[in-house]
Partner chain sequence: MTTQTTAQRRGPSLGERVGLFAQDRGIQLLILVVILVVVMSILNGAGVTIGRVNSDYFASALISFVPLALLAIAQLFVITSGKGGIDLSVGSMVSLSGMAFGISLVDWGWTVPAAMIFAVIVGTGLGAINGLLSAYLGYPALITTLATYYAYRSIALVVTDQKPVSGSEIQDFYQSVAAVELPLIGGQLPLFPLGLFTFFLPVAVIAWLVLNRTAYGRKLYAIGTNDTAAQWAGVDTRRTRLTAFMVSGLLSGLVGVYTVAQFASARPDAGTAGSGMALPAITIAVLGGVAITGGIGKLGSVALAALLITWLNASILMLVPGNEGAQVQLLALGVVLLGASLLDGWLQNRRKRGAVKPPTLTAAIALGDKPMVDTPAADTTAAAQGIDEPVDSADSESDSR
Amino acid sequence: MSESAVKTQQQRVNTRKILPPFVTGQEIVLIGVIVVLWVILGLTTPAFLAAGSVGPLLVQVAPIAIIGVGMTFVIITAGIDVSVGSIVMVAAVVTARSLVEFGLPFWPALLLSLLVGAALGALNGVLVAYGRVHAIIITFGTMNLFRFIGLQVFGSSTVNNMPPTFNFFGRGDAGSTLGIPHAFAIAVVITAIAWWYLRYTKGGRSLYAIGGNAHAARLAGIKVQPRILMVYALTGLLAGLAACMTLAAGTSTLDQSVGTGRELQVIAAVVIGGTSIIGGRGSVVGTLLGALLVQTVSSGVVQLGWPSQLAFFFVGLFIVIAVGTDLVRERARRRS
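Atomic model of the given sequence only [the form predicted alone]:
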């Protein structure tokens, strides 16, 4: 057998080894933590488990989880995208202005937001994949560039009198079916599709290989640069979808704070969900659970009447624990 064939076979074996199990230990822990938090919050603030509280919480979880799916793909490939909040801002304001000024109906407006997000994400992908500069440097630069573009579109004012075009993604009867918010249901479906793609397709498994060792992945015949471009474009597209959900927040006014801090929530959900920040391992199901935990903490702090700053403390604490645990596991793997 030739040397190249041996390397290809070894890469295939290694790719199978780094696929996560059907249910990871991190996911089990997260489910336990969420259940405990919900029980405690339900006992201390009975309104927390009321339908009028759970529904809005799930609506708020949805955009974090949806962008988190794309971010999971990015971090699995050993990258990162800190510009997603700014992408949400640009997609939201462009779509909002189109709704107000041109009266776009639902589907054209949704398509516009998706295209704007995908285009900005693809720009990140081109720069990261072919620019040979670390992703955090590239996306930190584009984060500021995209925010500048968004502010220019805002024109130093808010977007007012937005029609209820995206109520399908919002709260209340128009935004739910059988009590399940449409936005959260879409997040679950996207997560399921992403889980299947990562586990059962060659393209999905190749992302783990790229994150584990990009050079070895190239030797195995994986087209590394196009796949990296793809995951950033996908993340931008999902940010465009999340922007539409942001426009269904129940207000007819969009201000310049839209998208601010969204990247921190998303990265927190991904890392807490068990995706390794150094690449090569990750779970979109864990990301969905991480998003639910992040939003549960934020909502719980508010309902308990505690200072809102405590939400940042608890989320930061969860991130430190998750990253620390991941580093310990990585050292253990290298020793074995």
Contents of the next structure:
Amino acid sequence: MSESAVKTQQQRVNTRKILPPFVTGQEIVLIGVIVVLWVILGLTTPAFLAAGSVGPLLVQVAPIAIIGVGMTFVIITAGIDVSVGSIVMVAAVVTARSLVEFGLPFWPALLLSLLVGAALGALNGVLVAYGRVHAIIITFGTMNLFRFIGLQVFGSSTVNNMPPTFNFFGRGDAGSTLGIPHAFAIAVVITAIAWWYLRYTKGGRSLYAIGGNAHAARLAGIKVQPRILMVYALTGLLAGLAACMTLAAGTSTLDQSVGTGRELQVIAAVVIGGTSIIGGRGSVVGTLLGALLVQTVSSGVVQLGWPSQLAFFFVGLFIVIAVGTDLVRERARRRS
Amino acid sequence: MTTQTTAQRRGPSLGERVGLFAQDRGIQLLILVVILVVVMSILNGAGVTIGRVNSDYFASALISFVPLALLAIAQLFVITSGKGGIDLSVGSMVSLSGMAFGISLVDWGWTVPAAMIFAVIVGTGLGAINGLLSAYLGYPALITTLATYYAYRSIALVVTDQKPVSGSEIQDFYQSVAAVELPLIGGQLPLFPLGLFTFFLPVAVIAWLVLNRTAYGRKLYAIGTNDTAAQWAGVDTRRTRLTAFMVSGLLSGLVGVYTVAQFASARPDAGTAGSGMALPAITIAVLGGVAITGGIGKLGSVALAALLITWLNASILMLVPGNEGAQVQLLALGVVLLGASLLDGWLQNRRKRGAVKPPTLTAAIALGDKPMVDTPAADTTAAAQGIDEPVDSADSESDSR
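One more: the block was the form predicted alone; return the form predicted together with the partner chain.
And the full complex, kicking off with our chain again.
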């Protein structure tokens, strides 16, 4: 009995040695920055901390955070996916048109959006995993391809008179329970599951191994290619979910600019969250915080009455600061 | 005896020579350009096209060739410098330096040359910020230029509160890119856009000389091929990389000036509207055979790739009307990029498997196979072949740091 106790003890010690701390320095810094920003905004614009302002903010964070989970997986494997904006567009327009023309109810429409997203993501995955070409090139290509498909589905106009099927994800009263927006709650749940998966499962750890050194991972018996395929398909699936939230967030009209630039927002959130673009290191909790920061900055600039385009400047600045602090810490880590 | 040696060395027979010739990216692109022009001429003859597709049409389409080609050359410098070099911020630099040009010309009343120099200096300075962050502070280029893409774009939009700058000075300047008749022989030839001669040709010639006939060019290819080896050979890798980013900024500055002339106004979103200018530029660079892992890339092939995309886009507009045409252009860009890179990856892999692999380092380098180490798939194929590739594994290790 004592032997097994010792064994579990040892296992625990080993686990502690291998796994990084629950919350990394980057995440603490991010929480600090977000709190400071919220306090400043709260003091200067009294409307900010009122529930009427924070709720919509959280709703807008959700799609970035949800796609960000997939993107974090992708970047941990040393890949990247710049086509997510176009995937959101295709999933959104296909779903929107089926809502308008066939009056699809909530669940089938959600399922349709997820399927479209996952299919496009799987195409990325197949090409990246088996194509012997760098992920950024592949996804630049599919980005154009998907945008073409999306525009074809649009025809030459907007999709009008969308029914409020997805109000469950929206900013209205139907979109939140006890003041917590459903979309944000879903983002938190997905982040939590992904966090657990990355930290405690064999599959999750193997993603880090692939990102650290794909060759070594292969020699260690990890099936690299199927895992990579899965990661891109997952990102597509999550983009499909985010598309439904995008449909809910807007008005009853969907225009052709949907999803444009989404990929950069998501990548910004991921790198601000401390995930290394070279692969092998990263956390989904950081990504959620990064998404929160990006959206806080965007909303804050508007609330302060500054030109809304100034938000881009601050997003850029935060990327530089976040990655900079990470580089400094990395250097310190290597020295010790 | 001699025949045996030849056989051992696998000296190229005629067939193999043709094969090697056909594997050259420049030749492939040239063939594609010729095929495109021939097909379009036939379609024109058959009356399928919307307007008349003739040499005049192809010549006038070159007005959009200039910015594409210049920015693709910018990517050639940055991507070739290796270590994940890429410049996502070119579109924003185009916008911002274009605004600098417009404002100094119209609002401050500067002369055209002064405003042009100012715009190019602004562009180079913006490129220098990218370079300092990437080369000296250790930021991955993708992150640096993503951040500065946002920052520069924001400044360009905010500086005039999103209003374009225009005035009579800019209207006059429009002449410098408009179509002209060439002197002497011009009567026989179609009208070429002047921008081709005022912007593209000087840049292409100078860039070619810098890449192929200067120590800097050799250093650039050296750091892109193997950063550590170049460092040991006494190359100041950081400075070389910084310069590559500055070249990218400089060229973006020139394109900024060009777009002002092209649109006859300085638009704050000139380089970032739609999906921006960076993506087509990177696509063209890759299509032109620039290896995303660095160290490989030829200016001639990149220019040909820009030509192919320009004329392909122009042809599509003649086959598919209106809005639909713009959409098909997206499809074409995506398919061409995917097709070219996948074919390339497949061919490289096949060549690697087929070749009798000499175990020495020099021989492996002589094969000219720069493995795409960042691709997990490439790594695993290397693993499948056995771990007898010293170059590959050393490379992948240094890259994954």
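Numbering follows the first chain given and starts at 1. Just so we're clear, the structure is a prediction, and the values are computed from it rather than from any experiment. Definition used throughout: the rigid core is the maximal C-alpha set that superposes within 1.5 Å between two forms.
Comparing the forms between these two forms on their rigid core, the Cα displacement of A322 reaches 2 Å or more.
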